[in-house]
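First comes one chain, alone, set out as structure tokens in the form predicted alone.
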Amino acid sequence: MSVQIKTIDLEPKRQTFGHIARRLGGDKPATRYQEATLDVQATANFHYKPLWEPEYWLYDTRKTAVVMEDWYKPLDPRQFYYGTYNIARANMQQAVDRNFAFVEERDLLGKAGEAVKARLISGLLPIRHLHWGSNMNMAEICQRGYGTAVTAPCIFSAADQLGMAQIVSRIGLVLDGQSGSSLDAAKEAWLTAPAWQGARRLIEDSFVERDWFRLFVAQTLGVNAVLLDLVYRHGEAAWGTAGLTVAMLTEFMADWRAEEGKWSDVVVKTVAAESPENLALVSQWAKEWIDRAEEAGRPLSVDLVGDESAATAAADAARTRARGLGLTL
């Protein structure tokens, strides 16, 4: 008796979904990212306008002053959709866990001294509230934005900001022996310490911004590029003997800023290049929010490094980055 195993190649009747085929031209195989992103935005058959904003439909291109012929032009160079995003973040979280295990096993923060601990509590831990505000902003952009190519990465960014707030909180728990007292002190610093009031005012002002793309510029070129850069890069010297330890525990933030910047830069550059009107608006918004972030970061810079140089350096880097995207500042 012999057994013969044969294989049969079955040709699929179609390579992808109809709306993807219409956009790509012809029935061509599509990537998972394309199938999860292109033309997923609901555009018709809305039953009624929202009662809280009756001048707009639920998904409405008029919720920003910039105009795009196609909101699927600014595609994510990372090609993130739900699956790839979670795989990438799971790997990064494993690295975070290993770094925390290394620090806790050797009690590196405990050996830093009380003065350094106090410095971390007042100078680093309050930034978790800035991350939480950034989480709210990116979720708002996702809610008000248009086109899955932009809104999907925005909700991923919102989750990233929440994750970074949790990492900073975890540093606080290591500092205070899991009692949470350091987080209470950091909250009080966020609410009352002069060094943090500029950053707090800036992020709270952004909460009432209704133009979602202006908010996107404020968050990516203002908060992310200036304030977060100020604390995580320029403020590293303020942690003294714990500087390398803090850099290890906040490695996620450094990797994230580089990765997130590649995506947000594509969005800003693509939208600004659409028309002279878009360029003028986006340039105006970028200048306004970078200037405001620099002003907000000055007292924090003085508190961290003794002068305003860190705020100036972070803002100048943001301006250079904005000009590289074609903006006129």
Second form
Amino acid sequence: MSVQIKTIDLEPKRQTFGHIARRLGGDKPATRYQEATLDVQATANFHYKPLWEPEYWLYDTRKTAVVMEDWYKPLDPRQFYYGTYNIARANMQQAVDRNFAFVEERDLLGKAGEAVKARLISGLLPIRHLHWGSNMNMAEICQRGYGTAVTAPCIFSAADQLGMAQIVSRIGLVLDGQSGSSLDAAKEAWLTAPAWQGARRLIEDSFVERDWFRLFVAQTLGVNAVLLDLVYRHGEAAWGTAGLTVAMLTEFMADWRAEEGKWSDVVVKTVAAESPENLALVSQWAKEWIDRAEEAGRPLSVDLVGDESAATAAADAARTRARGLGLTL
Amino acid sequence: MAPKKLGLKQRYAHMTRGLDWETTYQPMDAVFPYDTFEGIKIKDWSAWEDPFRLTMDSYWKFQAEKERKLYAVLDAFAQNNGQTGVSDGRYINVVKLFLTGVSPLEYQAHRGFAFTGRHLRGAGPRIACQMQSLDELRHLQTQIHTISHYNKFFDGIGEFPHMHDRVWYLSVPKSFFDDARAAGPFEFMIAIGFAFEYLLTNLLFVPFMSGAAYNGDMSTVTFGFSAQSDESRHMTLGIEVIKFLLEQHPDNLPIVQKWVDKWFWRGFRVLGLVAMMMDYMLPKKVMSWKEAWEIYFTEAGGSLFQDLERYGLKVPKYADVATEAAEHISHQNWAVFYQYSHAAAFHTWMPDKEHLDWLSEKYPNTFDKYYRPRWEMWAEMEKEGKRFYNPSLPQLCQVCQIPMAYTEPGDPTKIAFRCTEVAGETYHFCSDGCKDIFDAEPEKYIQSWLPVHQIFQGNCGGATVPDVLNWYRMNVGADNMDYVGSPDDRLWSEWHAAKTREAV
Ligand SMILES: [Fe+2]
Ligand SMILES: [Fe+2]
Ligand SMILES: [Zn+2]
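Compare with the form predicted alone: the form predicted together with its partner chain:
Below is the entire complex, every chain and molecule, led by the chain shown above.
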């Protein structure tokens, strides 16, 4: 037996919006992700050419060399819209706070010893600047890209990169007793230490990339898959006795990589699969940026683990991943 | 000695602008190519005062909590058929106007703040802009989810993005935002951050939300409350931007003043739709447009400009004209929609006697003299079966794109016309304000996608009204025409009859 509350049943005239129904092939109930995403960006009848880029309309498919018949093909497997995105991140952040509390209560970083602390300051903390540069790139793709299916997750990703830069900063503040001195030292390393110059050059070069989808490939398969994975996954040995503590404090990054990677993989795969021309372009871009990221990561790898193995491992994993997406490298 | 602990402000600086660095492998001017051409001079970006201090973790926590609550209300509203509880079926037309006219602007704001969130050289403002970009995406998406339920029952909502890009009166808000987005990053910040979000927000966003509250639209009003804390962040960003620009260099003042003048007038013209909504479309009135203007512009705006006076900034040009026009614009706009009801995606109706009396009371200087007689005449014609429709296509202002129906300042019997000639072509304007905007940037405004011109040029599906409506994806006989006798009206009456039966 069940409890039955009587409610009035009113017959709806239609299930969803016209543009959604046309995509679903009929008037069927749509998800919140679909209604919040599909066809919400303007596509026609723009009034003025931008003063800052008069060669294009505000939203213009010509801002990348790849061509899609429909930019709403690369959908987000996470089905994120603003609400579900924020709730997902707030949940992940709860774990971050618990982990920080755990580490701080037990002074796990303090007990790790001066050598390990110094290692973290020069080897881990500067990555917050790489996250910040990645934030700039994702904001750029959001503003410059075409179709909300791709651009909305990009502003989420930009926020994620800023959030991770701030988690790394918090690690610094734990290390330096909330004085900020470790962050100053790490910034100096980012700007001048040979280990980081490859990474810094790479991200600065990406800042001037005009083709937004090429930038997407550079960021997700170059920066994320090679450089971030190099430090968070393949460089773990560098933290010595603090390895487990660092793993706890960067759990967010590991979870995020796994989750965001699913989305960025679908985007790259779908765009490459559209045509032989797209496949050739995306493959070439992936090869170029993975190679460049490997090159950029070598001195960092040597600094962290004593040889180039972490850079090689990260780049090889990125290549395998790219091949798995149908790219020819 | 223990190291000195950071204060909150310094800590926040480490978490945000401390992440930023001067690039050396690529020149800064190549990394930030757009923030110099407008002529704004920034001596020291580090002087930027963060208008709020949110790190991403607190942003996520705070926003997630609001979203959980909002969606709980939206679900309950749908489950309980909350749409049957609004004041009157006519009210839904406000929701239609909002989703087709305003929500797409939220999207434009989202992408526009992503642009400034990447391309302003200072890291502090960039982060504030990125958070606003996220918020504006939120507003679009939660508005769609809120109104999605109304779309299941009422007409005129289902093609909102398609219509926003095409329908004649929707080119008014669309061109407004295209204009801001086509401008440089600093002008965008003044246009949207300051003029729209700070100066005029209480005349745009708030009337819709108060209207929802007064008319029993529980889902929209819940959205409104939920967005309030976002909006107050947006306001603090807008005011910080203008102060920062004015403090940075005296040469910025004339540029900023020109933008304030322009965006005040541009915004004022868009607000004509809100004026009409408040005075004619809300079954339960919140206040008259004139009252809203007095409170939110004359008084609140007045003290704002008093505060900004120390930077040399003056009250926007033509503020006095706008104040005088507050007596007229709602009546003139509703009259336009009444005449062109066959081409609008929401319903119009003849104000009844009680409504006319309310307008007479709220507009003692003008309503009985100029507008009431016209409504009474048109009501008479309706009674005789000769409901008045205007069969011709109106001429549109080249800048604000509103049909030329506004009158001369000081003479409500005479339609205002202005024009300018550029390269042998004559361009027409509704006002001095719009003409000034054109004359300052003719290369921009000769590009305007004017719906009526486009129809004449054959770019809108054909030469006849049915062709054009078809191209708009307007469901003729359902989306357009008078409320009385519409499918919306029939549905509403059925629900109402069912409710009364149950009550007996
Ligand atoms: Fe908004
Ligand atoms: Fe806003
Ligand atoms: Zn005008």
